[in-house]
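As a starting point, one isolated chain is supplied in structure tokens, in the form predicted alone.
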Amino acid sequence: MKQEIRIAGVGGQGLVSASVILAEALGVIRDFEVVQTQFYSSHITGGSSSGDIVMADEPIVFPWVLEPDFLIAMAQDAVNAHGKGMRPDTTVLVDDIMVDDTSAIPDGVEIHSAPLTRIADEVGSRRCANMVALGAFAKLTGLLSLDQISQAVSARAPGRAELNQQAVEAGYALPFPPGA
């Protein structure tokens, strides 16, 4: 099994950090083979940004995400740039405040719109929307339990540990079935 995951949006949303945490959860905690890469424009804050993860149960020969199986889109720019590259039977998770047009995503792609930023605001900081997205990803895909993603968040994001844990738990509590 090989899966390609892209977390995309704009600089300042913590997407690269989220991809590093997700790679640690999948690689160290779940023991998959994992490669994590990242892209951000020279604008840094406000420019395009993404973190990519390739995970597999065998050695990874090619480390780049070309056709994601899963896209977390935290901004409209991410849908516009990456949505058209999604294949049928893949999954997209979009933030319902930051993304209002999913028409760039082809038919046959499973789209989930979730209140990632709203939940982060309720938890206490919009800056933790990336952690809400990680919790939602874990629940939606069934690849990670709440405990597993929480372990990775604790290991990689200790600065505001309690806030980050609340955000991950709130994302995991979103009402979609695990492994949807």
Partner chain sequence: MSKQLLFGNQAFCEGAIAAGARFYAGYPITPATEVAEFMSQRMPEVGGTYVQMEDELGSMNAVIGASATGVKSVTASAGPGMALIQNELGQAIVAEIPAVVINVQRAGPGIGNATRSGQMEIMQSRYGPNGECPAVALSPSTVEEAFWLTVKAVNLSEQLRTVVLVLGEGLLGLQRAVVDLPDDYDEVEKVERPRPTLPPADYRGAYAANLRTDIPPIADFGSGYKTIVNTVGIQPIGGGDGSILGMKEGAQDFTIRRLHEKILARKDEITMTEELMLDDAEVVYIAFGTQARSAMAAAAKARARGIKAGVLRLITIWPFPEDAVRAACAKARAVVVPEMNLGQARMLVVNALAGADIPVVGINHVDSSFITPDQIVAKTEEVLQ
The other form holds:
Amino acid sequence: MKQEIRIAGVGGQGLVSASVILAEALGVIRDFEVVQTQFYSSHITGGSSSGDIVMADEPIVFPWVLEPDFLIAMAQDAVNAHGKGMRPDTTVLVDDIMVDDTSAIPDGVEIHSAPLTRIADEVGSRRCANMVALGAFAKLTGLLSLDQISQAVSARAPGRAELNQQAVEAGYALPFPPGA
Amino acid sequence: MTARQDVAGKPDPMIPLDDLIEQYGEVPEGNFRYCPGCGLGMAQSALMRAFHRLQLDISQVASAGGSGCYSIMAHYLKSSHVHGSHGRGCAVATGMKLARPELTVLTLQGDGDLLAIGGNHFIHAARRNIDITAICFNNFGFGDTGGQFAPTTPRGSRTATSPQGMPEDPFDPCKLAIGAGATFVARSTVAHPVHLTKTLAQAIAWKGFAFVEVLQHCHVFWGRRNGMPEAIDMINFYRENSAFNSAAIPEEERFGTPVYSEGGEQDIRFVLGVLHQQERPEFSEQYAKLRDRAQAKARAAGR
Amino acid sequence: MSKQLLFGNQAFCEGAIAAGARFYAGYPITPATEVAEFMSQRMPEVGGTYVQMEDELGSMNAVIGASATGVKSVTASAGPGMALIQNELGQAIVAEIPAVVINVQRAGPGIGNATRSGQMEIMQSRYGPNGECPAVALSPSTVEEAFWLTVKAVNLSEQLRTVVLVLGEGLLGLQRAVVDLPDDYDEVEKVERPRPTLPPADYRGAYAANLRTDIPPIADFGSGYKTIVNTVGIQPIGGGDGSILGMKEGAQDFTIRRLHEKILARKDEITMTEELMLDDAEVVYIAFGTQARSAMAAAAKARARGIKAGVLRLITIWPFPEDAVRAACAKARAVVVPEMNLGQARMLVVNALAGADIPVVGINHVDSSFITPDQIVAKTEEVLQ
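Having seen the form predicted alone, can you show the form predicted together with its partner chain?
Zooming out: every chain and molecule, the one shown earlier first.
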């Protein structure tokens, strides 16, 4: 089993941080082989950015994401850049207000639109939309329990702990069928 | 306790040169590579007398230097030395002192080496107030390559690269050292050997970044081009144009940028002595405290 | 051993510390900056020293000074910083001062593209310093290997009394992977430089070599011996201070040749490669660093299509593993060298295979995009036609 996961959006959304937390959860807590990489433009804020994960139950030879099995798109740019290459049996989770148009994504791809940013606003800070996304990812894939993703958040993002945990929980509470 | 405080015996101010060399020096096979009459030999003798005055254990003395006429001096001493790349003495010495703070660390550098190519390392070592004694043998130019001008060459004087007279103003190295944060700054000349010995000893004993400018003649390249072809001409030049620092000399007059042209404009006076002293925490000691705290914290965290 | 998610640039740091390095001098530069950041935290924790110098020249010279006192010392840099310290690398190599320099390679000449990766300093590692300097350079391809090769680099630098370069890459330095590292660094092998056992009166200085393969002992500053660390580097045969004894006949030739031969005589311990599916390989991929991962994935894909592909991964870049290249290509009909430069390793492979009639083709990326397995397979099919 090998899975490629990409969390993409624009700089400032905490996508690389989210990918590190997810790598911690999948690699250290769930005991998969994991490599996490990142790509960003030279601007800290506003440029395109992504955090990538390859996870497998065997040693990983090639460490980079080529064809994501799972894409979290936190901005329209991310859909434009990465959506059209998605294979039919893959899954995309998009933010419902940051992404207007999913027509670039080929037919057959499972698209979930969720109010990640809006939930973050309700929790108290738009900056924790990445945490909402992690909760949603855990629920949607069934790869991680709420406890496991929360544990990784505590390990890797100890600052603003209460806010982050609320955001993860709110993401996990989204009405996806578990393991959809 | 630092090595400099290990008083093994009683210093003898009149110790014969042979005995000094026996304790602190090395004798080359064949000739010394200083030019006949060079000020470096006089400077080395004062440095060995300073070691003797402080009763240093020479095996605990380490120095760093780069390229220049002066660079042979360390080979004629019993202390350990990094004969490194041009101008980097203060950076090398910083590594030595931080890695082994118990050593007495010197840099032996020329004016071109320390102030031209090595100026950046010099000002930052001074800023850190790391316990290094930086000794600058100032001969008004690059002697090793044949007497080109350096950042200390008096304006107007002729050198191999200023045949019409040096068009730039020089640094006052002492003023630069003070500005950069050196906590002990002094000036002396090889024409004042007793003063030079005492000044070097004070600087080495200082806890913090100490800077000594040693005016050391190069009659071969600078003197010859500026009407002072013999060593004695330049000894007299230093004696005639020097004054010892005192309360009578206003602070701003203790520094200057010399102007000298043979038979032309001359404005030259060297104020000798300790020109600046200021207590400030020393870097290797501060770092040792930081390290103790970091280790305690790591132990508490189980790392 | 415990599993952890480790950052590539931290793996270099932990490897250095595990091998006993206790001095780091650095200067921030992308993409090596995190090495300095982690070291500023870790060095004091383990009883060592971190100092941030005024430039890369300052860092490398502080490393030389610290190492002269007997403390294992490390710095890291990238791109323009590595270009700046070529002289100091040469000084340390000729002065035979053990040191490890981690080059987290970025892209492009000049300032280049700081945040992007490359493999563009293969030749610089060997030919950067002036005056016929030997090089030892290792090229990790995973985060875990970044740790172990930095351990190896520290050990080799001590054993050989030379500078060992760890050729990282932005793509590796900024990568995280789950790794299993020893919890207790006491268990990690540590090599110490040769130190004199003779009484100080009989010590002939740090360069008392009689044979071209000798690695003479060097006394730490302050240990009771007089040591001149001499970057002038023309040392008399049998020891003594060349500056005191004067230039002796043959000293220059002996010194320069010994710097190389002391390394080449131990080539078997230094040159490391990994062989994958080479036994029947008709097409051999020769790759290193991060791009070796692409080559390994490509070989599996090519095999699935019926092409007998194998991989020779160069772990040691310098001294260049020529013997391994020749052995790997014994049955090859073609060799493909994928690398993120314009063909620096390919040139070395061509040189190693001189006389053999085998096409050696390159896949060369200088846009900082990694080479994909499909690109390598496509090139393979093109070459075999």
